[in-house]
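Given as structure tokens, the chain that follows is alone and in the form predicted on its own.
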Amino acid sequence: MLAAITSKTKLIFVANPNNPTGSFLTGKEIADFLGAVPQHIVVVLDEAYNEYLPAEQQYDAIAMVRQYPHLLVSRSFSKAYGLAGLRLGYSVAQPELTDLLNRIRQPFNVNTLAQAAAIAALFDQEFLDQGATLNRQGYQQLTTAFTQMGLHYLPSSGNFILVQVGADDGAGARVNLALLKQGVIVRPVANYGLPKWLRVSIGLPAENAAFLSALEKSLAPLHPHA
């Protein structure tokens, strides 16, 4: 990313974890690539996934607002919060950013009952602390029978697991649709350029089992004499 910025620069997104391989940066390769980026660009760092991270890879993006001023940190409550229905979340930065985001915001951008929620919501650490326990253990769960079933998958720092489930380039949209029609939504990736994978949300253990399952089944026609 730092070998494509141009004069035309104005804007770098960065999501850690990343959607929707998983992959993580370290809170050091995060403050070497901000010290390395020009400070007339403005650096988003996405951490809609941040409350999945392990302690050992956490870090404190906050203070690193205070060192960079080109940084503007955005953080959910759609995913760990489990407020994902009241389409909330925040940013954080110094206010010469924040200003430049207030001028073009739309008005009632967020309802009371949203703002209210987040309050709340954002002191309950205890269930943060039940969520993330939930999505360590699904992943072992999943990460388990994906071995177990001889699929590849990308070690995932967030609360889903990119997964092969084919050879060829219609596997991903052939399983899909075999899952679809069994009641189990995932979500496809040819999008991104990953035609044989998919993305999988991690549950509470009976849906991720539900999930193995007819995964099974979607993926027995491909494997005939399995």
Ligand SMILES: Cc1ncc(COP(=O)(O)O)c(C=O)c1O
The other form holds:
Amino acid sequence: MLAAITSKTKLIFVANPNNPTGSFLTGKEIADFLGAVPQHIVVVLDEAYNEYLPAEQQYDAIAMVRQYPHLLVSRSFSKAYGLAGLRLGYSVAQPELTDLLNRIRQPFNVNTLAQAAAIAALFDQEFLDQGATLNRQGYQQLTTAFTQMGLHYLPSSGNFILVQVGADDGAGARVNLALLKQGVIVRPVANYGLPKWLRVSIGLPAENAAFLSALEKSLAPLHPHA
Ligand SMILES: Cc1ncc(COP(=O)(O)O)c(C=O)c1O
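Provide the structure of the form predicted together with this ligand, given the form predicted on its own shown above.
What follows is the whole complex; the chain from before opens it.
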């Protein structure tokens, strides 16, 4: 991304963990990047999946905001907090940047009930811990099965996994359709240039099992002798 900067670059988005790959940059990698990006270019660090990170991977993004006036950190209540239906998130930046955002944001963009729920959610550490634990268990359940099925997947720090469901460029769409017919909805990612892959969200143990069983049936026609 550093190498791609030109005189026209104004804004850089970095999602960490990234969607749909689930890949993760360490705090040091982020800090090094911020130090190298010229300060007239704004860096948005999208931390929508931050709360799923284990303690040893957490880094202090707020300290980075204090250090870098060209950094804006954004978070969401849609993921680990389970409040996607409330349509609520927040960002943290130095006053010069938040002032710019305030000038163009829509008035009344977050309703007061959503704000009340979010404040309560911020104090509900037990719910976050439970979600993170379930997520880690689900990750084990799914990746163990992928390995047994001989499917290539990318290590993920989010609440989803990118799995390669075939060798040809029609694989993602074909397996997605077969899954849909069994009532299982995953995310095709051909629009990210990944036509052989599907992104599956990690669910509850029974949901993961239902997905795996549907996936096995969806792949079966490709392996008639299995
Ligand atoms: C990386 C990333 N950022 C932000 C969002 C936005 O979530 P929301 O608009 O629900 O807060 C998503 C949702 O999929 C995401 O994957």
